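A lone chain, given as structure tokens: the form predicted on its own.
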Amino acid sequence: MKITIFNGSPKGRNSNTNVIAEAFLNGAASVGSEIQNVFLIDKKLHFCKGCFSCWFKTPGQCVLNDDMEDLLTLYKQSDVVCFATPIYMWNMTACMKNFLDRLIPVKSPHIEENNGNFDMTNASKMPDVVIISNAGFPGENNFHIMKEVMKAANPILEIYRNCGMALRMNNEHIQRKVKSYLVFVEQAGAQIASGLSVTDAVLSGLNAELFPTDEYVRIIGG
């Protein structure tokens, strides 16, 4: 199985988001999957022009000459893709949104309806989607918009991590809790890569509180 993470954090490899992403990929690799972690901030990606040439003139082919051509190939060759992004201003980052806009060539100009929801049909078989997102603040309210936006992708797994500023903090007490959490992320990666549903025990670990709110506020405030 080929699993690719498209990482939308401007901090790239040094981001809190990447701590979760790498754990997920480590789990996938542990069961023999081919893995790749793509940092979108390092890619040359122009903005979509909205010309729809990729539908009507050159189906599947964008008119813009940049790194998206290779990324589209990688996207279509993957069995599972993961959109990984921190929350900036209540939603995904700009580089992640730009990447998603540029995925329009994988669609075709035909409308389909699913339970009252309308979308364009896929031009070919699409990979399964996993979402990884972290927020520096406590509280699940950070992800309300992100969850609504990502419903259209029909994700097979969503990992939302609040209190995300703790993920890279150099403190023994904090890192003990972080490492315990990342065990569940790795297990999720291994289960997805094995073609299995993520178990209830792992889901519970992914969704468990990392720190009580008052403790976390003291941590980041101090």
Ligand SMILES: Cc1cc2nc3c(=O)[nH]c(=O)nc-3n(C[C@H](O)[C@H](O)[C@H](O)COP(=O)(O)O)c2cc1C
Given for the second form:
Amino acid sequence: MKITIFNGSPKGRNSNTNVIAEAFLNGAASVGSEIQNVFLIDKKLHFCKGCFSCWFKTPGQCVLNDDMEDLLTLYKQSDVVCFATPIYMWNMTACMKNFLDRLIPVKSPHIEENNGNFDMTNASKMPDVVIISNAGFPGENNFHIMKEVMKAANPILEIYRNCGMALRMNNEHIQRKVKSYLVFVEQAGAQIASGLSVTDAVLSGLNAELFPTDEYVRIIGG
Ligand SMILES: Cc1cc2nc3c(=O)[nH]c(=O)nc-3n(C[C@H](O)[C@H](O)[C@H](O)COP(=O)(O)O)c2cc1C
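Okay, that was the form predicted on its own. Show me the form predicted in complex with this ligand next.
Zooming out: every chain and molecule, the one shown earlier first.
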């Protein structure tokens, strides 16, 4: 099983997103998975030009000459890919959105209808998708757009962590709570790597409150 995380935080390795991503990959590695953690911010990625050459002239092949060629190969070789992004303005980062746009060569121009919804078809068998996202605010509303957009990817697991600005804070009490949360993230990584699903117990650990709202607001000084 090959699991690849594509991290769309501009903070790359030092991101709150990466705290969750690394725990997930550690879990996957613990059951023998081959893992890769890609920081999109370190890659040379132009914007999609919308020329559709990758559909009609050179199927599967983008005209742009940058790091996307290698990332497309990695994407197609993975059994599970994870889109990991912080919430910026109620949505994924521009870095992640650009990467998703550049994935269009793995799609084909054939239109598929599913219960009145129209979509592109995949050009070949695609990896399963996991979503990891963290938001700086408490509550769930900041994930609404991400959840809606990611429905199209039919994810096998979505990890949405609010109160995300605490994840890398250097304080013993905070880190104790973060570590207890990350145990569930590691278990999720191990379970996805072994069986492509997680138990209800792990799911409820992932979705449990990290901090009461008033405590978190105090922590971040809001
Ligand atoms: C430009 C910008 C926009 C943001 N927009 C939101 C937002 O809409 N909702 C939210 O909850 N947090 C928002 N945040 C806070 C980030 O989600 C938060 O700092 C997160 O922990 C960053 O994760 P990272 O370290 O992985 O990049 C924003 C941060 C920035 C810099």
